[in-house]
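Next up is one chain by itself, shown in structure tokens, the form predicted alone.
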Amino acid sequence: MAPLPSYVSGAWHIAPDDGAPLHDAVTGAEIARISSAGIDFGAALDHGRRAGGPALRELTFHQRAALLKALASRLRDHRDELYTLSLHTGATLGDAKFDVDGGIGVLFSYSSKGRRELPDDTVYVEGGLERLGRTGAFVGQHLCTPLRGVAVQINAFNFPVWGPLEKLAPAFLAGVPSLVKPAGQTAYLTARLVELIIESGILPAGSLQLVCGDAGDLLDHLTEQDVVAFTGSASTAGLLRAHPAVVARSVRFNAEADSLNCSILGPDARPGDPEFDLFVGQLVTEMTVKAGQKCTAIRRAIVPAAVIDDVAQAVAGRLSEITVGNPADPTVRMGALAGVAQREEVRRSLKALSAAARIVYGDPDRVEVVDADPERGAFLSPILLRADDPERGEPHEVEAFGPVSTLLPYTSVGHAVELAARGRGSLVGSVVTGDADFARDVVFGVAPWHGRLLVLDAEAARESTGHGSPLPALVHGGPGRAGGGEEMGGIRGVLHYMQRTAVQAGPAMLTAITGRWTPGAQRAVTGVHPFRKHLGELKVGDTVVAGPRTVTLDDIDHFAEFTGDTFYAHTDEEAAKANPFFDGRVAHGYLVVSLAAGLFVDPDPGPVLANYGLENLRFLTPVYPGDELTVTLTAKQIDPRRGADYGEVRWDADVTKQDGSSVATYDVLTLVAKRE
């Protein structure tokens, strides 16, 4: 039996050796040998760098988020060889469904968020502009580039699809090439869907390349531009962290390692309260998916003394419920772990935590099974412990990667708070209460420990995804133990892979930089109005000054009433200079606003096909009956949008009154054709 395959500098490579055997977590049986041996690793990241950067960075943020896309589509086709492939790893179907599916649900994900919040664009222009000049003729502004390296990812075994597509989205985004490096136990998956990656021909050549095997001297060549996601122990993420050419050349280092989850019962539930019931049925799933070999598990249920006996009997009930087995057969809950050795890892951890918690329920020397050989297969009992003396240090320092789980008894909102704490940092922690200021207490007590928390009741259950779902739209890590990374997201996700640099100019050459029109910069008022103008033929700094117009105390009578707006500084001259910030009667803002809007518009059928909404509205200086109002609309982004018969542009608008002062500044977006 021949390697896996590995994918390096463009082809694929089965190493010479015989390589160490794979086991079925099942059966026992061979089904795959690995091996990393004769791959040239500072070769492999010269490909990444040379070949698949700069074809990324050709591409902008909208092009990327359609190959995601693509690539997300391609991928569903395939769910069912993945599925099936998964077996092998343990994995029932809804175990293999919460991986496979959750990978590519990253991938879609990312690519709407992409066209969504980035720009049609190479360079993220990150928040807003600085004046750093006393006239506004020197000013900065954040730009956000993609890295000149790879994003190299270190996997661990439990989800081999989901881990390397959550990392290889926001990288991919961004514009950085990735590199996978899969845990031995579970590769044979990882490297399949890379090979349905690879036939697909979606992405540029260079931008995936897979290392099926050891790491060999990989980190040895690492660069400045390059980034390293690691997913593992927090040992291991120790080591690499000091790595000495991560540490030399300051590597951006993400790491995702242990984390004693927690779940806190609020002292209002009760046996039979919808709260208590989804409290035992969130620690019974989170025991059993994936058998429990799950960085976001609940490893501690942190519950009110009070209760902690009729919680124990509920767990224990619906543990019993579980039929553990072969994956493959449908009346199975809960599969194999990883692999014996992985199963002999929780028994050693079982008999540290059994110095400080008795078991309740389980036993990790026997499980019955069905359709498989207890002993050939990596199978375990799930295991509810309870440790009557919660301040025992075993339960807050030993994770047991496996189906266990311990109960911990609390006195109080402190104490429970304190327990979490213990924890020295986890990924993740759920609070299940119906009592708002508890879970107030609870939330702010440990947010500093966390780096997600779920509050979860009656009424956000009825749309919750639970407590060990990562979402793409929130950061995945936490601090301290659980390894003081972030991935994913959202945005900040992408912007991990880019370098965020301050640009410091006058406002016409940061315009020339950015493509974007910068206060102070030359507007270019034209005979021509820019709403008469397809996208194609806008150009940034394209302007219309349009007014005056004199607002006057009918204008404002009106508004009032036709509004419903009679708020008193509209309406009671004596009322409004009583206010400290005016000296009588004012115009409304949003008659302003309307003012010059029909101020700027071009009315006639054209080029402009809708206004979708305002940004930044501020108003600045109160407008008075006989104020004069002048507004100055000028194109300041145009974003083509592909596949689509028109683009957006974001317009600046000034508003000002006869002595020069800004009434009102926002940013006016328009959906504007393209010429056929």
Ligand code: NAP
The other form holds:
Amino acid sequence: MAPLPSYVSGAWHIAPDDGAPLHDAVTGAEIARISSAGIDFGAALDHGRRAGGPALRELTFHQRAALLKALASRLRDHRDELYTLSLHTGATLGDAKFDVDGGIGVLFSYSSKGRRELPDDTVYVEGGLERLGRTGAFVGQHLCTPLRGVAVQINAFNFPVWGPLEKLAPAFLAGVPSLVKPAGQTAYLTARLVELIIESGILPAGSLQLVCGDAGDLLDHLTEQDVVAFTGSASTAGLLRAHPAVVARSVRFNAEADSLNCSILGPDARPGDPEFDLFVGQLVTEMTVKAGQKCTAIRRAIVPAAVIDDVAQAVAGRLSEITVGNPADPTVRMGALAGVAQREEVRRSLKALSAAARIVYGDPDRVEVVDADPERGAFLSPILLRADDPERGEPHEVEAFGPVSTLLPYTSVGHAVELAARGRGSLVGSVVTGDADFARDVVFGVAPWHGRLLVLDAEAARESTGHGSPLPALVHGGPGRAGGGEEMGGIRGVLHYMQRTAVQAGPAMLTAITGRWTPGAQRAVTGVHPFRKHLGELKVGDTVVAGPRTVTLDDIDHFAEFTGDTFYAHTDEEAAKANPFFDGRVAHGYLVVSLAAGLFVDPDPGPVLANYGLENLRFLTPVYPGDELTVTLTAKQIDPRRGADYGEVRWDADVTKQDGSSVATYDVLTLVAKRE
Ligand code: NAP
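Please give the corresponding structure for the form predicted together with this ligand, as opposed to the form predicted alone shown earlier.
The next block holds the full complex; its first chain is the one shown before.
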């Protein structure tokens, strides 16, 4: 059997040696071999930088997003093949869906976020303008540009599909090529995934590479522009983070490591209550999905001392209904661990835990299995432990990466928070309670130790995605032992692969650099009203100045009566005067905005199709009867929408009065046709 192929420097590479055997988790039979012998790691990284990077940077965020969507759709067509291959890793169909559908879901999610939240451009302008001088002649703007290196992914064995895809999506969207190094044990599944991606021809050449086998001297070749995204054990994270090249070249190193995640049951939940059942059900799910080989699984179940017996009994009852065995059998709820070596590792961890906890359910050395050999396959019973002295170190320190969890009693909310913090940093924690005060105390108490927190009650349970599911819109990662990293989290994850640069300049320069009109830059007032221009004709800086219009007391009375907004500041002179901000009756802010629209709008049908909102609206100065309003409306940002015959135009609106002071400032958002 030839070793699994790697895909480097634009070609498939098969190691010339025999490689090391990889075994089926269920039968123990050899199913593949793995070796990275003969790979020139320096050349592979260089290929990513020279071929993949430039090809990706030529595309806008929207173009990259469209490719991610096409890729997700293509992979969806091959789901069944990936599910079947997942059986060899010990995964049930449900487990495989978690991995495969979860990964494809991340691609879809980033594709949609990229189109909705990023511009159809190659540069991301982040946040607002920072005024740096007194007159506005010197301003600052943060820009994010793609790093010129490679995103090196080093992944754990437990998510061979989701792992690479959840890292590929944000890096790709940022414009940075990826090199994936899966964990050996389940690399055959990642290899097939990458094969499907390369075969699809959807991604630009050089944007994805694969190394099956040992990482060799890969890290020696890292440069300042590369990023390492590591997932695995805390000990490997510590080793790689201290690699001389990573340290000397300040390589961005993101680690998602193991953690001893907790779930805390509120004191309000008694047997028979919905929250009690939710807690028990969730714990059993987390122990058994993927045979507990989830970095987010609940390792510590922290429960009120008064109900620990009830919880133990209820969990044990539910675990006794879990059928273990060949994941291909539809009656099986829990498959095998990824390999017998992994099972030995869990047994060793159980030994260490046994110094502090006793088993209340399961036997580490014996399990009844369906349609498989319990010894040749890496099967293990779910094991529920109970530590009556929760102060012992082991349950807070030893991660048994399998279907194992420990019950720990607490006596007060402060005690529960203290116990949670003993994990020294976790990816996720949950608090299951209907008591809002308890939930708040726990959230504020444990938040500094967690990357994500789930507060579960009967209401949230109707739609909750559960304790163990990292979601692309939310940050995945955690402090301390959990690695101190952050992945996904929507566009936050994309920016991780980009360099944020503060650009300081004058408004005209900044307008030229960013392609967005910057307040203080020149405005173009031409003979043509900008609302008469189609998207292609409109330029940033195109301006209409309209007014003045005098605001009368009649206008204010009419608006109050017409809208029903008879707030005293607009209708009662004495009461308005008594208000610390006003000298008498003032015009409604919305009246000012409406009058401004009446001034700047060009009424006839034309290229402007709709106004879809206002942003950043601020009322700055009161408007009194007799004040004269003028509005200056300037095209600030023009974004043609791909595949549509219109685009979005953001206008800067500044309403001033006779003394030149700004009364209101805001952005007007419109849709403008591309052509007749
Ligand atoms: P691991 O032994 O730390 O390995 C993780 C990855 O690092 C594998 O790809 C491994 O490759 C590679 N690696 C090991 N030594 C290396 C070295 N010297 N240079 C370069 N790469 C090296 O972890 P694992 O056993 O695969 O995964 C289980 C652990 O991962 C658990 O502790 C779990 O909690 C954690 N995990 C965390 C997350 C998360 O998101 N936070 C997700 C999943 C799993 P080889 O396989 O080729 O050795």
